[in-house]
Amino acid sequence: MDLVLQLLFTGIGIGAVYALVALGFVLIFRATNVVNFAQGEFSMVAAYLMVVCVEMGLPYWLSFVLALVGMALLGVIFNLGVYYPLRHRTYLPVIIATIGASILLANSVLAIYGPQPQVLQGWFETPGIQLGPVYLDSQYLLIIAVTIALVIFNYWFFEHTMLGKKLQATSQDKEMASLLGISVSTMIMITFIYSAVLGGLAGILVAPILFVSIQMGSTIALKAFAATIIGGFGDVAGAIIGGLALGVIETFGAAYVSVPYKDGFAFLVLVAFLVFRPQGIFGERVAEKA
């Protein structure tokens, strides 16, 4: 039982990272109707920005702020350079453009920083606390706390602020939102910025647990993408639940089945959902009449 509780805590911590990146997938999809396959690279770029700032001798909190500011600027550049020129095309060219941007970001960081993985220290000097039989790692506690705070913030922002309602209106019907005087291009820009910051935040939080490497973005993105499908593509709650569920499944699978194949469990669950419930946990089956 002690091991189960320990694995559950670890799985929720890892799953919270997937949930943050999955949330970025969902926000972009709802705003533009396309999947941003560079979402994982946002996490990788932010982690490297954090490493660079810390190595420059800047305080940890200032490095954190500068990394998130850098991600906001990357969101602006990504929107203007990748999505905006193709906004009137079908979804396929935009998706291909996001894949190309993902490759460009990964190889740019590789050319600048090299292939050697980097180590980033955590926020706290205390590695964790012992709570009965369960050891609570301080970084996992931080990840879970930040995820809970962001879930509460998202609910408040989208349900109780005018900007949040404008973003929802834009995601539901761009033409009608434009007729109501909402600047659709501005709303999409804000969505890209917020999505980039969310992805960057996930990368910074998980960096002290994992090595900061070129591959970390693609690994996180694949599992976050699986989480969005499992939860119900386009559903915010589904992205969060799907991410947490994948983290727990992956952790228990590694402990009780096989560590080398732990990355495969997420995709086994994804295949099962695609076969038996393709609309996901919170998705609804859509019927079309000829």
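In this text, all values refer to a predicted model and were calculated from it rather than measured experimentally. If you superpose the two forms and keep the largest set of C-alpha atoms that fall within 1.5 Å, you have the rigid core. Numbering follows the first chain given and starts at 1. First, how it differs from the form predicted together with its partner chain.
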The other form holds:
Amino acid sequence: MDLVLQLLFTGIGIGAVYALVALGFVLIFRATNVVNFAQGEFSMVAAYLMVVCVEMGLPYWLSFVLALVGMALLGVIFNLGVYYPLRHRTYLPVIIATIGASILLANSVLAIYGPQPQVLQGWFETPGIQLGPVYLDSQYLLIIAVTIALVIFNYWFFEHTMLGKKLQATSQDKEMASLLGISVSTMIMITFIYSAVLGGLAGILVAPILFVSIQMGSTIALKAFAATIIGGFGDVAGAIIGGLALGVIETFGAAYVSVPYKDGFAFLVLVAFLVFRPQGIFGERVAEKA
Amino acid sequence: MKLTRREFAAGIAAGLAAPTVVTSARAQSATIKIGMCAPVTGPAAESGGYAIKGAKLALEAVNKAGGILGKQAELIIEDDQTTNPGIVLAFSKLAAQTDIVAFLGSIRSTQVHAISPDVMKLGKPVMIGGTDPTLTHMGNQWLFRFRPNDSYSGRVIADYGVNVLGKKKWAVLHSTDAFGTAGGKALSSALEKLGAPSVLDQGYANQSQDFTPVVLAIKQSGADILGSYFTFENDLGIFARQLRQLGVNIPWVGSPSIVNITALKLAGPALYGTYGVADYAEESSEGSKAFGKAYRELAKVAPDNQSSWPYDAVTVLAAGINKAGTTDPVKVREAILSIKKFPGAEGEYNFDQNGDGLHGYNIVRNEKGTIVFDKHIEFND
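Beyond the form predicted alone, can we have the form predicted together with its partner chain?
Let us now look at the entire complex, which starts with that chain.
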């Protein structure tokens, strides 16, 4: 039982990271109908921004705020530089542009900061607490708490604020939203900013566990992408549940079946969903007219 | 202008002869060129930077001492991206340059396996740092190893743990790539010979984000000592932290990556008190000390095996070519294989007919972040 509890905690912790990045995927997909393959790089850039700020001697909280502000700015630049010029094209050029942007971001950080992986201290002095037989890593606790807070925030924001409703309207039907006087381009800009901040938040939170490296974003993004499909592409709750499920499945799979094939479990589940329930857990079946 | 038949024929002849003339001119170029595949990007980019610095340091010394065959030596570097396809591409780019006389390959066995068929086809000497024992035992006569192979490291780890630390219940943890699998096998085999078969043999995939299931498996196995073969330092760092956080404090004897500069930086106190087999230990010989001093001045960081093996590779290669008196690959090969008692940064080189230059390891321990030399164990077989 102790083993199960320990694995469950770790699985939820790592799953929460996937969920945060998956949320960014979903929000952009809903707003633009394209998958942003640079979402993982948002996490990596934010972690490096955080390292730079901390190394400059700024307080941890201020570094955190500045890194997220930097990510908001990156969201604006990304929207204007990558999405906006291609907004009237089909989804394919936009997706390819996001892949290009992802490579550009990774190589830019490599050129500026060098290949050295960096250590970022966690938010708390205490690395974790022992609760009976289970060790609770303080950083994982923080990640889980932030994910729960974001679930509540997203619900409130999208369901109970005018801006949230405008964003939803834009994601559901851009033409109709436009006819109702909603500035679609502004809403998409806000979505990119929010997604960049979410991706950045995930990167900053996971950095003390996985270290800060150029590859950290792509590693997380691949799993987050799988989580998005499992949860149901385009569904906020699905992204959260998909991420958590993926984290738990791969942790238990590694413990009880095979450690070397840990990543295999995640993608086995992904393939199973694509075959048997392609719309994911929360997605709705889309039928085509004959 | 009208072209006569004679002028046309002369033009065609000149066109056909041009590549040969250019190739010949390049072959007789002013410098001796050595190709190097190094991870400039990818997960091992930091250690790749150290490797390049080590090679350049040796090149500078070689050139100061008169160069190779009276010419200055030059290093041509290609990024292997820390991947197998990356090194195959990098090596093919270098191999296409006919004036490159020899090459430095990778410290990663899996990458050396990837380029091995191309090395055989090319037929020029390639210096390697990969420690999978099979690399120099699979009929490829052009690979020369500048680190002791894992049949030695496995024996040293087992011997130290069993006979010096007195532990017999081993957990063996290794990457599932070529290096880790070979290392894990070598350690398990050595433990069996010492009458202490492992109670857990656990593989893991590179670039894992979480090692909780591995740590819990070690805890449940009842092991009283851990032996490891980690390929990437970030994996080692994550594992080391989780191992300590989950309360596993058994002695740990690791392969050389456990004392790498990157690993020490990432894992910090989680590696205090661990032991490692190290092909490079600064205090182990006069050659090691001299390299350490020069490298510190150049790189401003402590030396480790990432920089010491390319340093030795360039030094020994230069000595081999000078001894052969030519860049002819067959004669260079014979010259390198005849090198005995050659003092290098990693130790004393005595090449055997397989191309293995070193036959022993140092045992070191991590004393609060400082790597302290314990002893050197040399094998004669």
